[in-house]
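Below you'll find only one chain, the form predicted alone, shown as structure tokens.
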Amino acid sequence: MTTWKGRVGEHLDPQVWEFLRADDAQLLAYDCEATAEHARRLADAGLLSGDELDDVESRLAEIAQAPEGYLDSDEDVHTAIERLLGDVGRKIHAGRSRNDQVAAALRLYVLDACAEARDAIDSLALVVLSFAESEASTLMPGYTHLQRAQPITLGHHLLAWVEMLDRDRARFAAAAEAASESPLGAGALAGSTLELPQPPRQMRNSIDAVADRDFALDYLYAATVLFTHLSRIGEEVVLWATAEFGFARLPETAATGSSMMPQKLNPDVAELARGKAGTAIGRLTGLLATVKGLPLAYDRDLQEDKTPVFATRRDVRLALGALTVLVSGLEVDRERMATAASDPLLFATDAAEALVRKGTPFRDAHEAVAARVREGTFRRPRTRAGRPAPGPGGIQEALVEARRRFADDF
């Protein structure tokens, strides 16, 4: 079914109509949902009958929990919704166009989307934060540039890997408040002559709510920075279950296995964590450059936002849960560790502070202290292993407040 069939007819090559079909049965739910807000907003203006308005209900509720499949011989979804309503559905698009009515749809997933992202960062980062409170003593070595620097604890650096997370959640926040405005009443682009009632938060300019995808930017823009950081986790727990590293074994749960090397356990989703990072890279950016050149108002070009939207939701859902099952199941080798934080060289640092608290200026500290690396003959200073989290309460106060603003949240 076409909605624009009376100006076209039936003249439409098979080729262009296969074309032209939009790959969005995702949205069905979401779109039952606008539509269901716009028949009320219908019957509150006269134009719907109390008997069709409980008719309308009823049947979106039914077409939400359509089987997948069900619509090939629609258009879009939202002429599958009008179809399947049957008579009342020539009575549904009063008053609005498919281009406020994708609009809203795709609002409404974006949301959805934001709090399931939310919700599965919330359960990878509290068993990071458990992690982390069994490990706040462990000693290891921190790094720059991928070497040997200073010593930390694990449970500190475990504490970075929640930070990230935390922003991402607050990312994924500010993209649903993005979302969360309404297009309806927008129509195709100059609004109706109509008198519906005001939806809430209604858009200011019709125009730019028909063609606005800020909000679906935002979305990628929050998933492309979490697998950023998930990407450098993902490296992190690569390098830690090497041999090299020796500082983690992988567990079975959440491993694989060589077709051909009978030993082998391979870190196979902290490299797809890794790998999926580029990929969200490349969404996020082929929906600006579909974007940025669009005239307003709307223009057949956005068909090509959901695409990208509807892999990242999948990509955000799947990894966020294999990298929490990969992460509650890594066991720690402690002894290996502790071995290459005690390197003599992570100490020079506090060789040089160690001056400075005797007055000497800090460059000539650091030479000084660089001078017998050089040589060969720096000895590590008495000082304390380890250092704590910075704060007043070292690592014990900043793993209670991270899980303070994680119980908060929820």
Given for the second form:
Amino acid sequence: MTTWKGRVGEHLDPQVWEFLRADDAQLLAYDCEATAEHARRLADAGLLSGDELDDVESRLAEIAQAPEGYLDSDEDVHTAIERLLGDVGRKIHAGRSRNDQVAAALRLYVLDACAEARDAIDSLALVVLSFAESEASTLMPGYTHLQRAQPITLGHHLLAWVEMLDRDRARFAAAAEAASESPLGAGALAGSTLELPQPPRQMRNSIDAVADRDFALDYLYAATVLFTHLSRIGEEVVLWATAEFGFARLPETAATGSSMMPQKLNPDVAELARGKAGTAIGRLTGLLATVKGLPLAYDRDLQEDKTPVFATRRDVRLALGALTVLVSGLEVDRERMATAASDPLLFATDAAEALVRKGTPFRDAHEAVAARVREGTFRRPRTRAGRPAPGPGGIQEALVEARRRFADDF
Ligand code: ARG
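Based on the form predicted alone presented above, generate the structure block for the form predicted together with arginine (ARG).
The next block holds the full complex; its first chain is the one shown before.
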């Protein structure tokens, strides 16, 4: 069905129809929710009777469960809902347009996707936190430029992952905040002459309300930054699991084998997380390109906002779930890490600082130690305090603080 056959007639070419149709079945439940709210506003204004409102609400509850294939004959999910509502559906579109309708439904979808992402981030972060706890005193080399730099603990390193995830959580919260305003009442772009009550948190400007997709961009941005973090975490797991590093063994719950080489245990989960970051960047860039230069208010270009948002939600859920399994099963080779961390060169900075404590200017101390390193006569200083903690407190305090952020019941 279309909502505009009164104007265009029935002559639409089938190829044009196929081109126009939206692949938006995932919006169904969200549009039902937004439609129920609109129906209540119509009833408040006396434009739907109490019985009609009951009818709409109970039908919407059923429609929201409809299998996706249900919608094949409709231009989009909004049209399908109007058709499936039957007779009362002919009244439901008073005072609204698909322009405010789709914006309202997509906002509800993004709100849910943000909540889902935050829960999945929490699950991964809690696993990383308990990993950090059990490896709080596991020594390892810290790296810059992927060259051994200074000794650290694995717990300290893992807490850096937690910080990244903590910021991701905040970005999804900000995207949810952006999505939580309501475009209902904006109509096509200029509101309506029907005096409907205002929805809570109604957007100030009806033209902006139907044109704005910043909330979808904010969501895609939050997901893209998350994926860049997952790609860095994934890359470290890939490195640690090589025979060359030998710091960690992959769990069989989250590793793959080779179709040809019988000995292989491959880190495909970590690699795919890394690969998905590229796809996420593409989706964000794609939607930015769609809205760039787009005249206000609504244009059909905006139908292209859905595919990247739907696909990103699926990737975020699956990637975080799989990485949670991977990280919870990683087995650390503490001995191998400790051996690598005992490389005397890791203490060169400490040796320079020991000279500074005795009054040598730092640059002179740096040059003196560098000269011994070049000659091959550098020796590790005899005493060395434990590595500095990952924050103003010690590593345990940092763990407690990070745990509090991720688990209310800690
Ligand atoms: N399927 C459309 C979309 O996703 C709904 C809005 C259509 N509005 C219109 N004026 N043609 O954007």
